[in-house]
Amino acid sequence: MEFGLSQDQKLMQESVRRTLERVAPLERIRRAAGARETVAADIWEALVGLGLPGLIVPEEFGGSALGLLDAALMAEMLGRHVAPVPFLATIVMAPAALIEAGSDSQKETWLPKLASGEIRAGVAVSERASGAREGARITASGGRLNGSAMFAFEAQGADLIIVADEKGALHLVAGKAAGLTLTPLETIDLTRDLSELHFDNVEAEPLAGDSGRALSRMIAAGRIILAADTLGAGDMMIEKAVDYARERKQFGRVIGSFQAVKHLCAEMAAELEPGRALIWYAAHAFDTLPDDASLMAAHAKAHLSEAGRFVARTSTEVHGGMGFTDLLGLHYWFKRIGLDRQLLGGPERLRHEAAVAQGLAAA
């Protein structure tokens, strides 16, 4: 069986390469991060007129109701780019959490909106995904929330937040919340919305349906997303140590012709490449082999985080000593993999987790 990606996937990502290419080229990404800015209107507004924010969301609700697979497709574009637009919450897991586990008016009000660009939504589910701070939760209780959350995504700015409590139960929460308030994460990327929420006696509307089933789910796109980001990043350092090694001469030769670089650039695209398939065998396990999409989307994530950390190392070394030089950004891909790597959950809490659910560990 030949398992591929159709014509229309492939000019699809195409498309958006072209774009990104266009609107995120390396300096528009260095005055980003200068700027802390980490929603960048004018990347975003290119993204909005190929119709990526509708990409998951069904038809009856305008959007494009294409699936996970052709959302990892994209990500991996965006790695490629890092690019600082809101697609983790906005585009994937709040969708997909809505789509799970929202009422026919909670579908009805939100994922038209979602779906044109008109609104962005921010997601805040660490706690249940790779663990909490001693003490730190958030209760609900009458319709109201309280307590904190950590490493909320694409927060800021956002319309709409989905929030997760300390039983797993799914809430809306307006952005601009009464009782609210959000407090901006610096991080080793400055490309990422990162957030601190913190809830006193904040109005909510929990979500009509399985939030169990739609809190696992939305855990698992986001895990996929976040494996193809890397992979993303990790081709591009790739491509970068190679064009380098094809142009920096020592000793009269380029570096490229030495055989200990040939092995570095080698051994970075056997440790990658295998990622794709995992990649794309656990978004095609979300749409259609769904009981299998979270221990997938687990073994994705895990290995991705081990060789894109091996790929930035390794990509760095054979920059040698410009590798850390900010006039070749390579920094931006190096820290995008770092950061990717602990959100939802690191490789080794990822592997509990697989081995929990393979039976061959105890919770």
The other form holds:
Amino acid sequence: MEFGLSQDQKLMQESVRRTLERVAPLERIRRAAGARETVAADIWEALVGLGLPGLIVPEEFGGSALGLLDAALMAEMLGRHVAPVPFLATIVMAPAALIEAGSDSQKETWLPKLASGEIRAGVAVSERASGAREGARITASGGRLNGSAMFAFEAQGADLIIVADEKGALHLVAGKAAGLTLTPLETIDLTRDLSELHFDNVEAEPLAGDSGRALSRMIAAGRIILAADTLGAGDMMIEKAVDYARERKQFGRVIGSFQAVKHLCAEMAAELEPGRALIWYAAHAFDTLPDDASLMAAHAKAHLSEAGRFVARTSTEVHGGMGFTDLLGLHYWFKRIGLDRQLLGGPERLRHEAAVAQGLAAA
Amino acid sequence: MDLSYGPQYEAFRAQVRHFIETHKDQAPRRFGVSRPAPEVLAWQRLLIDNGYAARTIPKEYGGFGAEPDILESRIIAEEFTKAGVPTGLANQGISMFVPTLLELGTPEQKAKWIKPTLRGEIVWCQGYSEPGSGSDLASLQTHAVEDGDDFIINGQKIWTSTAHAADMMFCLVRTEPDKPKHEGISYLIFSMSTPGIEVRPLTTMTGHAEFNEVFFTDVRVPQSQIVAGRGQGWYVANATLKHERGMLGDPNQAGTRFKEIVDLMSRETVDGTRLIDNPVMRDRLMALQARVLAMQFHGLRLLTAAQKGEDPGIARLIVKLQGCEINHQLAALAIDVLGELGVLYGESPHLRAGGVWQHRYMFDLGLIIGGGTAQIQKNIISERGLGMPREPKAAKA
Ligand SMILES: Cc1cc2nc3c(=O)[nH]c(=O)nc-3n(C[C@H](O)[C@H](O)[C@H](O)COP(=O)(O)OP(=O)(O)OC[C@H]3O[C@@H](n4cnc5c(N)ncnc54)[C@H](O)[C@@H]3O)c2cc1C
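Shown: the form predicted on its own; wanted: the form predicted in complex with the partner chain:
Next comes the full complex, and the chain you just saw is listed first.
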């Protein structure tokens, strides 16, 4: 029994952290957000240089064949630095679907280019993960897709988009396919891209294998990645609160010496920290204990969403008026956590799924 | 306890309904970002003239001059909420400055400022906080030095809401540097166009410039513009803060927002099921309704105590903490109900209610901090309300 990260995992996480400290300081984030730049080219290049795009892609297709645990460790760093780069869809969810259920030729066509970072992939599966809002519906027939997917991830500039239809079958669509219209959706979080996709008789190729299983795998993977993103962002918000509380003085003493403030910081740490182990286990389950994966992914995402919301708000409070302004940029983390919460299912829905997965509730 | 609405109140209710029915077309739909839009001003005048705003403020100062009556206030609030028609303006001038001046101003000051403020024609900002003095407000450093009949002000304020759009500021300055910190402060009012005032907007987490830094360089203000005398500023400020905390915790606002969420959940669907039919979300909604109702009745209780001249003690001290928390929780529920729609922003397609919940989720957190942080409120509740000892002073290094 050993519950912890390997030396390699620690080193890899450390090297991504150092790279992001260098290429993604707050000023860079501000510029990207100001320009609505959700693929900051220099940051993306740096991550490609570290081999991130091929993280979970098998070696035969040019990847590093690492696990979702490794990917979660990377996501944590991206959240920590509110990095304006694609990851969730292009590095995890899309490859996961192809690995799970792509035909040889589908894998051959897409995985090597995804692994090298030469192309990017988006995914449009929100309706199957968090439920469909009015107006969102994709129908498939005769190799064509029609309708709307309301919240696609990382679809802007993607060469490939993996789309779930209303029955949960997955389809591969070229980013530039005729009849596909993409409308960028601005969100509170200017570091990531969300789009509405409209399909007007768009040519699509079904994913070859068991779509149902591939869909549930990619959603589970996505949830774990979002949980890890929140963990990293939350970690940073705690560090910032602690640093601020050690510097800021009121009533002739540093505010960190008030027990009220100390306890807020301690509560944040106590709420967030156990989530780390939950994410590790969920990711490990995804890699090696598939029967446990969906349940653990649901719990990890729901739990981190709640802890993340508490940390986001509390760290802001510890900063007083300063936390509410743009001056320290604290809100980038606040909003990152806020967006994570709503993607691929909010906490209530996920807890329901967790109950269903254990036979404690009817689906 | 007597909550019966006797016949005279039913007549009053009919009168309120009639007013709303006749005039609701004139109710403003656009409110203006930092200054009230012209239609808001017209609406405010109409409300005051008919006694639905500034109801209990004396006629001589531009109010309606009615005797305080909680049932009437309650009926007005109920009927306006039910009809979805906006009630009177609430801003720092109306909700904070006017009550302060009524309590502590000279007859001249009251005559000059209250009426145009109530009517929304004069917009005020509150110059209290400074970079080094937030929770520890009494340590403020902006100072005013006597020069003939005037004061000359130098220093800086920060987090000043609406200063960029305000006509006037009520401001705390140090006039008696040799006195202990609480006794050396005075409360001055002056025009924002006085030479030497520079306003620099600050962007907040919402992405909008919602408050400002204000710099004073040799700003000359007549000594007659002091409220309640030199060295009395701390006392005056506490009077104002009491009203601010009442305004920030206003349970009727929470009641209106609650109703908006009921509408939202009755409209929005996931996989064809209305959110109001989702038992978990509905449970969150009902739990919040209880908190809102409790605070609304709590408000009536406070009003009754105030009319009888009783000190409600701890009951008053909790209003800001609870009210702001409930507002924030309401916004959090709305966001969660909206799911991905709840994180859209800016000009995004599919944005619901113009993104107001996204904005409130952030702004209401700001209000948990502004006007005395939650932690400061808890200190006040425990120390003044529950009589617990103060935290020991830090050991001298
Ligand atoms: C939306 C908004 C609008 C505002 N509008 C105005 C305005 O119009 N005019 C104006 O003058 N000001 C305004 N303010 C300023 C507001 O009053 C201050 O931000 C607030 O009083 C806190 O002060 P601070 O920001 O300096 O934080 P600090 O006092 O530095 O507090 C930082 C942290 O330390 C904690 N802390 C400090 N002292 C103690 C203690 N003794 N015990 C326990 N914890 C403590 C606080 O709770 C907080 O968590 C506004 C603020 C906001 C957010």
